[in-house]
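Given as structure tokens, the chain that follows is alone and in the form predicted on its own.
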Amino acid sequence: MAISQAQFDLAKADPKLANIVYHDWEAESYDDKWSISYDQRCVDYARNCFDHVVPRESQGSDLAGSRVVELGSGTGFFLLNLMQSGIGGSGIVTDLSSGMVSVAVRNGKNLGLDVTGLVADAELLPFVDSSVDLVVGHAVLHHVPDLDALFAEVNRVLRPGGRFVFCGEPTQKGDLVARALSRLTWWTSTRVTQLPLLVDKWARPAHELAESSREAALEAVVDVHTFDPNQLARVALRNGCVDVSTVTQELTASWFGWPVRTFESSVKAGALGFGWANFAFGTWKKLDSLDRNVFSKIVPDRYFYNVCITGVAP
């Protein structure tokens, strides 16, 4: 979908606005941009980020049947993944977009999951007090403006002893190292493919280069927080949100997939191929296996990339 210059003006200027004209702009090709899947890769993924912060000798045993809600579901990646795994009898995805909003729904059906959507406002939820058993998102808090008023309202809406997981939030410091080594390999690989030896396979048209810009300028609105695990923790509390807590992921992949992810939006569609796809899926996951195994036992967390959050209503 093209973006007119007067929508684009007017989204620069207003962090709600932009996440609604930036994520209608990216909902038909949001999946292959960050190759979401709702294959076992991605349902491994998602289940796997929701254990790490609700191990599973403490989830209960009425997850399966539970109603879910994913605030900025986005694609639906998060919520459609958990439900793939086992997590959630009916879900409803949420969102600002209603493009994505449209785009999580037909992927629910395709994947004969229960699954309703709505176009709705984190912060002012059309849900009725008491009526949610679980609330998830993915790289949702980070666009929120008053996360107060998303905490009060996720409180609000789960039932007494529900639960809400968030997870992949970028921490403060995590988030200045994986914009720096993007913007490096931005800069170095949109160069380096303008070599008269690979400028016919690898170098993405200009046009297509200026179209990625005028994003990143958008994504610069539309991420609104980086975290400190601690400081994120005060608010849910402060909201009326008993038993929370964080851990975070990803150091070292991190490092490692930012400038990956930087590198295939550089160059040509098709250019890099399946046996590139392999190598980089392949080494994030040791990586991330070397983070969750040695690194998280001896580094800070403010240090890792995500953070997750748990907690529920009392």
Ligand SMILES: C[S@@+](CC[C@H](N)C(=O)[O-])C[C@H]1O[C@@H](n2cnc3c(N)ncnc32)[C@H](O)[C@@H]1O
The other form holds:
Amino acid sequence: MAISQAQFDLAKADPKLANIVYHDWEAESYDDKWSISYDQRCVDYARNCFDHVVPRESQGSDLAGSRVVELGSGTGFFLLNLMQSGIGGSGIVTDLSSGMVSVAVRNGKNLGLDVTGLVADAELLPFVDSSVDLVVGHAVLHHVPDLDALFAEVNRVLRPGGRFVFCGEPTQKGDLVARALSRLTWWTSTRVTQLPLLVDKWARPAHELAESSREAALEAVVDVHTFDPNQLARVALRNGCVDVSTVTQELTASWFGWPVRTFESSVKAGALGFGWANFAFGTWKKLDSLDRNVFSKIVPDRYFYNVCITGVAP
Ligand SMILES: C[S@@+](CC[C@H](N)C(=O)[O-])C[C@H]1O[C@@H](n2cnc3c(N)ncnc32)[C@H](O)[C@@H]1O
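Please supply the coordinates for the form predicted together with this ligand, as a counterpart to the form predicted on its own shown previously.
Below, the chain from earlier opens the complete complex, with every other chain and molecule after it.
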């Protein structure tokens, strides 16, 4: 969906409006852009994130039938894949962007899951007190201006003992490195693909690159925070949540993954093919395993790219 110049100018001055405009704009192409799927690859990815922050032995036996709400669901990547892995009997996908909610509900129905959708601001949730068993989210906290309001709402809607799990949030240091690598990749790739020998097969058409620059300008507005894991935990604690803990993920995997994603979006659609996709995912998986099994034991957690947080309503 294209956006008008007037919408674009208004959105650049207001992070919440920017989130609506940008994510409505992206909704129909979002799964393709981020290689999101609802098969075993992404089911395993979502469940591994969840299990990394809440180890299986601490999950309890009642997760399977629980009422789960996702905040900032986008197209449903996290909740729909968690449900397929056995978490949640019924799910409610919520998002500020109505375009995203429509796609998430459609994805859920296509998978045969018990899923409904609501357009909702994570700072003001449309649920009565103590009515939800589990709140989840992936890559949403860094878009929400008032995190105190969000955690107060999460605490309010969860039943006593109910849990929240948020994954995929950028750390301050991880984000600095990822953005620097991505900028360098974009700069190099958009120049190399203009070389006469490569331009026909590899270069993205100029109008697509211009559209990408507009997207990047709004992306800079929708990304409100990066996190220090301890400071993030303190926000949840001061809003009444208990048993709060954080873990981080992806060090070398993010140094590889961000440039790869940037490279993919800088070249002509279809130029890379299936062999590239296999190589990229296979290498990312190996690096992720190296990060979990080796670097997580020796590198301070603030250097990893993703922070995940969990806690419980008292
Ligand atoms: C980076 S996307 C992540 C989507 C999805 N969770 C995923 O991991 O693929 C962030 C989502 O959060 C939504 N969002 C941003 N601000 C929000 C807010 N205040 N309340 C609810 N959703 C919000 C956006 O519309 C967008 O769909």
